[in-house]
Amino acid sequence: MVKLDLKTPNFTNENIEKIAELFPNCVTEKNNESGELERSIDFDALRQELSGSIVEGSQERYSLNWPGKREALVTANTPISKTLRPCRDESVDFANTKNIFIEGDNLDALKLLQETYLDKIKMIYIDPPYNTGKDFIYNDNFTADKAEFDEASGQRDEGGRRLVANLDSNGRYHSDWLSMMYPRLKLARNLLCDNGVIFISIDENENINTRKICHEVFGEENFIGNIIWKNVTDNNPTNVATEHEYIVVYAKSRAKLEPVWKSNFSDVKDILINIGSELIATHKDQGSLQKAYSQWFRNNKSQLGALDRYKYIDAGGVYTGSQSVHNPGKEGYRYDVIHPDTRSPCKEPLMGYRFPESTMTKLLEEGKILFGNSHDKIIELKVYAKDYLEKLSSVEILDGRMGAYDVRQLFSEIKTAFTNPKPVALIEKYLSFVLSKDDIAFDFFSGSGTTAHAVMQLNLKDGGTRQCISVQLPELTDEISEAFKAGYKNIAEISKERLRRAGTKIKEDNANKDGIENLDTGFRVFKIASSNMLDVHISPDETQPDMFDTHIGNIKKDRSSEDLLFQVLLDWGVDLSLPIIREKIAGKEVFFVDDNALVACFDEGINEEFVTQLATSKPLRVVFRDDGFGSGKNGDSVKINVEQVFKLKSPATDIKVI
């Protein structure tokens, strides 16, 4: 029993359980006055989360520091003046699909995306550099100017690219990885919905530390595991030959997780259904189907894996029989299971069945449990391949060199589109263990594309509608390289040509799959852009009479109606890929997101007649140009009639301009 203590709840304790849901990087460990460890705010670190600034101060604690870490906190909280432009010439679908491709830096990326998926994203997988010494990081360096950024870096090419080269001679090597890790990181967490995990792929050279920051991050009760990918083998070791990488995973919340992950989805187990299924419908015998699964087993078994143990055949498929009914640990149940063809009781598990008398009859009755010859042999239950749950293990052996076969069958003008993708069936398989059939993947690190594209193949199999949201840098492919070559210029552009590609092929492949219509291999693409507001700034004393004619408009010359959606989409945190669709009422264009959850009309001279048409769809909400109106006490005084008319035939329209 649980003994009351009879005491006032301990509210600093509950504070800091507060601060650390939203904070967990301001939440360390000190001694009390009895010198015992207990939970406490580092408030350095709290001050610097509340302060646009970097705050000096520092002080004794456990925690992970390095030389720009309180950059690197003001970076991920620095708000940006910029927007996602969609591109429909790149995009395929648009209109249709629910997949994001933006190209663009996935620091603003994240940014941007704050208030349209906050909470919303059930699981992202990214493959960061792994700070090699040879690999390319961003340099988040905002404040410095052109000629202090060029100096720090040694490159930046016309598009303001900021990806620096990170040499393992560096004398801020791991500082620079961390301090370009640490603000993504941060933001991406507020993606994750509550139940959300993230998946990080890396090898020896940053494992600890990514260990280490994304215990600061999300919290160390919120660590999943470490899985060890055996990827490779080792011809030519030093000391320890290094066969593996690894996939760091955490949760947001740990406590809010399903307690267990299991997945349906297994290449090993579709072959042993399949195989199963044309044996059992041309042998008719018990004897001789078993007699040829024996055989195909055993010339097969080697590529089995963890499921050599499914070595039965009956009419109701592949089966393993080693799966022990013993009660492990303590007494179980105690009854007698009588053998059909000796009739005497089979010997009992020492520690009896781990099944109630009621469950093994049941069990019985559906033919589930495997005899031995005689009653001598304890029984085994039978588990068919078809009701398979594989379960996620922390090591994984998977061919590291199978991504390269993945891009390669998609690319056969190009020898080697990338260096080292992640194989397709790798990140399938972790997003088959977390994602429901409608659930959100994020990869902000999309390199070749390879999540987006395992997305496809994960809902090609269960029919699901799985979204990916993807951001890729358009980092400068070598002018060496066969890409290059090839004309793709830049990173974001093989990586679309992919997914196009992956797209086609799939449904081609599958061209005879009931639903196959359905399947969404398509993608909006967007890419990231500065503001479509013009930044005006005007001192009292600079202003002159005539000014105010050519300031009147705020909008960039060079940005279209669509783009100004999207820039209110973000704003307004809807999300981007609702469906749209464009009408003229009154001669004006006019854009309905999901019917009539927003409206907008970015057209000059609104007034009441068209506004009384647009009032009678009722929409949540709508959005003008604030100069649309006119310009004036003519401009104010339609803006009043407007509101009136909503007032009058849609009151609870939310009514906005830009």
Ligand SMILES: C[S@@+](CC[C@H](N)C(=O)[O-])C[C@H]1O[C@@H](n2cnc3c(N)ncnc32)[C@H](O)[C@@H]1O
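Here the rigid core means the biggest group of C-alpha atoms that line up within 1.5 Å when the two forms are laid on top of each other. On a predicted model such as this, the values are computed, not experimentally measured, just so you know. Residue numbers count along the first chain shown, from 1. First, how it differs from the form predicted in complex with this ligand.
With a cut-off of 2 Å and the rigid core superposed, K30 has a Cα displacement that reaches or exceeds the cut-off between these two forms.
In the core-superposed comparison between these two forms, E331 has its Cα shifted by at least 2 Å. For R343, the Cα coordinates differ by 2 angstroms or more between these two forms after the core has been superposed.
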Given for the second form:
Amino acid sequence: MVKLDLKTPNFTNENIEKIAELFPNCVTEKNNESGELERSIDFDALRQELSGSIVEGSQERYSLNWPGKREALVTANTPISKTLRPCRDESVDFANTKNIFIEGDNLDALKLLQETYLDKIKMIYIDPPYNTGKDFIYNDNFTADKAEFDEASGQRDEGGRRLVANLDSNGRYHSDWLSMMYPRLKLARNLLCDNGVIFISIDENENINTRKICHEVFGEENFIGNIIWKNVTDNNPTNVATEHEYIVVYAKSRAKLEPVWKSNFSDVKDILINIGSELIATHKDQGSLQKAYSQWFRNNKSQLGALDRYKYIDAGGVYTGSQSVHNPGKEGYRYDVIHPDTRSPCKEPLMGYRFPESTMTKLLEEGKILFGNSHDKIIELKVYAKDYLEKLSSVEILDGRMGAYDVRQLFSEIKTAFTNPKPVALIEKYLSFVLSKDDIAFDFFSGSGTTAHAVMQLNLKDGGTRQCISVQLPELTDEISEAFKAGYKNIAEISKERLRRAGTKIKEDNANKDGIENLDTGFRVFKIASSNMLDVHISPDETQPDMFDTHIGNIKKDRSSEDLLFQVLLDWGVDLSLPIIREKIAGKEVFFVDDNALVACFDEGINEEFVTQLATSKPLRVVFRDDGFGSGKNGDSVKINVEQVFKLKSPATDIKVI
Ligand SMILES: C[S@@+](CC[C@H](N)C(=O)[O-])C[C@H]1O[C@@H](n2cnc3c(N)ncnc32)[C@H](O)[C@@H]1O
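Based on the form predicted on its own presented above, generate the structure block for the form predicted in complex with this ligand.
Whole complex next, starting from this chain.
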């Protein structure tokens, strides 16, 4: 039986494989540090293959470089032997939800998700530390000793790595930020599907470096846009009042992206539709309807933004008449359109009409042509607000304080649960341009959980089943903060509680909405932890007395069968959000993942009789504990028999052990 590896992929080896596919002659073998032979690249041969276009040594070239770049690449490629431990107590609707919340460092999370979510994510939104000279960033390579740690202002995880304040006095100020971002973006790119995109919030501090690093990771040809979000008013301007930040957008492959992005969602459009139907219900004749709407329009024009052209109303709703009927550039169709009041032909556009006469007749019958006061005015085409599709503009105007307002609505007991959350409406808007109804969104700097909240909100609007994966470090809250005093010791706690409350509120506020019972407001919580497996290379002075007790084998004592199950799902690349049913069969605990996609039993005493029952469900994959068959020769013969049972009863089943 094949033993599961339970480690994240080794990207260096994978890169060697890719080169081997293209240039098998450039792959050789050499002794590694432990004296074992391993595959490696013969650079002389590769140089020969690429002799026309290779750049050597210190020759000048266009590139982005910083001290630590090479280490950052190694960091991205180094495998880890960690796992995700499910946390039912902290989850909401663990059994049915498709949303995932991972607590831990996102570098680990990105590595752990490589197999399962490779090429699966449609949209990543991240809001990383902006490197303002005050915020904390994760120092990936730092192993502090105790004294150093005590001195430092940062925090440390179980691996001795720590969060450090990246002060602008630090000589490696930009380098450290780049070293933090580079491996994460590289790994994140792997998870995007071919027509996937990434949106990155950033401000002036690192906008240029974000563009440069993304040019390198995603490719210049995959740059989509740099959105300027006007979010604040600078009340103390120095030279230029800085009143915006950025959202940088890249595609995995621009060539595979939908050619046009238009969204059906716009809060302003909703306002127009609502006022339209209110007035239509109360004003029966066209004159008083238009008069009432014009009055409302004058009072509310400032909030209508791009929709301030919608100044007319008729029984079909609010509309603009600004769509031209001209034929642009070349000679169009020529015919008379008679004005309904003056009974004379209306003024014809210079190059004629853009529709043939038959189309015009239909538009006239449908009442979609807007006439001026007299025939001297060229007619226009009505466009109703309900049909408006918003384009994604490179300029966004939205008060940044909306984000704090959104969070405050959920945490009425504290004034500031989280500093500077993004507005839900902002993220929801971007999600609405990119995600189809069943796509997956991913935010690995999730903060207070705005992206997951926005996904729920968007699904509420259109009955979608979009999923969200969030990752947040349990970064400690400041002891003097209101959040800390209210009991939230770290940011992941705030994030989870925000999602619980947001989900409850959405369900309560929309209790009468059709299909609300199907809206997924749950999430499965996982925590990044050391592997479930005991390190078999433990030195004698590290062994603990109970370590070799009875049957413990290679699995840590404090790990549950559900912990093992999720490690197997990760390793096998099986979706972590699939439904899981736990059943007792012949007294043993068996997990059925998505019916028979994977069946697991980590109990002891696996025998032919039990396995014969399991095989009747014809699982695609089945997994047991290596020591579940017993030890020694007896265990080996049970294993062989079990394999035989599957060969006979369910030959397609892939059997593995951990
Ligand atoms: C600017 S905030 C994101 C705010 C979020 N967009 C919102 O609306 O609430 C960035 C977050 O990333 C988290 N973070 C920083 N480094 C991280 C890491 N290595 N892994 C996971 N989260 C990290 C920080 O704790 C912080 O909460």
